[in-house]
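Take a look at this one chain, the form predicted alone, written out in structure tokens.
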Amino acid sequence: MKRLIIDTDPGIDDSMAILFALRFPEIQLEALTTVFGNVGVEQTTLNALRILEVAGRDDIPVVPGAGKPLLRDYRGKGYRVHGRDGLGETNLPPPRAQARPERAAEYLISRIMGSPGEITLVAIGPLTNLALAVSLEPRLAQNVQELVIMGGAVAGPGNATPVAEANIHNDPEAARIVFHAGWPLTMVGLDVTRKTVISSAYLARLKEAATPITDFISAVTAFYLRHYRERLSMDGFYVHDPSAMGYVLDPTLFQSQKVYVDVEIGDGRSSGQTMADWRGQWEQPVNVNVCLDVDSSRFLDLYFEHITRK
């Protein structure tokens, strides 16, 4: 039994990649630590709390963090791929459930410090709760059993700007933080989750098997369908979070190498940027192990045959 906490804005990839852990039998999620990133805190908050109520799991923990970046204002334009709620204008009810009153960065050095080397952390959104914690609790990083983010991009361009993915555009000062803090690290960023689309025609087949989880991820993606139509003349959409769930989930699906990466930071035109030093160059140790290809075929398959799973 692998045991998960996963930090995410959701967001309708993350939604979907938080359904996706949950059809695992051999997953435990232990807790979701919301941020702020596609909307604010607030919202990312109550949809973690949606999403929960939509797959029967209510009794998961959900543990509101930051709305903020550690040194800038949060200026995100996610509402734009995602919707004002963050779950493509769908405007679900109010949650049953509410969220927990204890604070994401302390509810991480908590349930990470009292069950050493047993958590496995999955970051698909800013990085700010993780440098709080890791901050607070240096220790945290050699406690985890391994750390997965969704973000950054060392082999193409970004999606925030040119040269910055989204998630670590919004926050570049935690991301630098927790890139250097030690953790067993890998990133699956821009560079795979660009190399895997689901299409409309993947969404209509999963829509068929009508279930609960099916009929919601239907919904919330109609609004990001038409958002990658629109922007990019694209019948589908990139998968960024549900991406970094497979990794967790299977390994193998992934090609990956372990490299030093550094996170540039300030108010340039480079703010955000991942770079990864192939060479050696800046004589670091490295620090990331980076995926680099992902089998998408094998990839499609194995979240088909589990979020449509009854």
Given for the second form:
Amino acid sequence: MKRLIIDTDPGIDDSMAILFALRFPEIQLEALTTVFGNVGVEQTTLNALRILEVAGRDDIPVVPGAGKPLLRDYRGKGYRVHGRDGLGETNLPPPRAQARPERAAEYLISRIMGSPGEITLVAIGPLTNLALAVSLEPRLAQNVQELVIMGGAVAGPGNATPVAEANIHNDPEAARIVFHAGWPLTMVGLDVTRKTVISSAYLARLKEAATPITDFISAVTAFYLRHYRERLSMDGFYVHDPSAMGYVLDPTLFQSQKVYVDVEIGDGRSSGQTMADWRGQWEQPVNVNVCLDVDSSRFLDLYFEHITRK
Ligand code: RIB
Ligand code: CA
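Would you mind giving the form predicted together with alpha-D-ribofuranose, to go alongside the form predicted alone above?
Now the full complex is given, and it begins with the chain already shown.
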């Protein structure tokens, strides 16, 4: 049994990743911690509660976290991709369950330090909550079983800017703290998430399963498909957060390499860039296991099999 806590900014692809994890019997999803990112943290928290309700798992705690980056104002442009409600402007009714009164940073510390070496932490939004937590309790990095993030890009362009991926760009200072805190860290970045595309035909097949989960995914992805069609002339969308969950569920889907990665901070044009030192020129110890390739068709089959299962 793999015990997970997911730190998330739902978010259409976040919802697809969370529902994927919930369909795996070997996975025990212990909590969702929420953060600003695709939309504000109030909205990402409501969306996290909604997603768990769709899956009939409103027993899982949702713990709100940071509403802004460590040092800068929240620039919130994710609504253009995820809709103003963060779930493709489906404007779902309010969730029945309530978020927990705790705050994400302290909650992560208490749960991880309470089960040393047991919890796999999956971060699929900006890294602000993790930076706050590991700044309060530096031993956190040595007490997770593993940290897997969706973020960054080392061999290709960014998406938020020409050089920066959105989760890192949303809080570069938090990302630098996290990248240098000593976790067993795997980065599932744009280098691999852009290699897998979910097409409209794949979604149509998914919809035929006609379960509450596939109905939800079909509803929230309509907006996403439109954005990709209009902005990128694509029939389908890149699979960002579900790819990170795919690594957690079956790492053999990916090829990766350990390397020293640093994060550009500040307000310049390169802010949020993740820079890999492949030749060791900066003479720093490797700190990240970077995913560089993925078996996309095997991933898509795994996703389809588990998401459509009755
Ligand atoms: O760059 C993609 C990432 O930014 C994903 O996590 C998506 O949900 C957004 O948060
Ligand atoms: Ca996300």
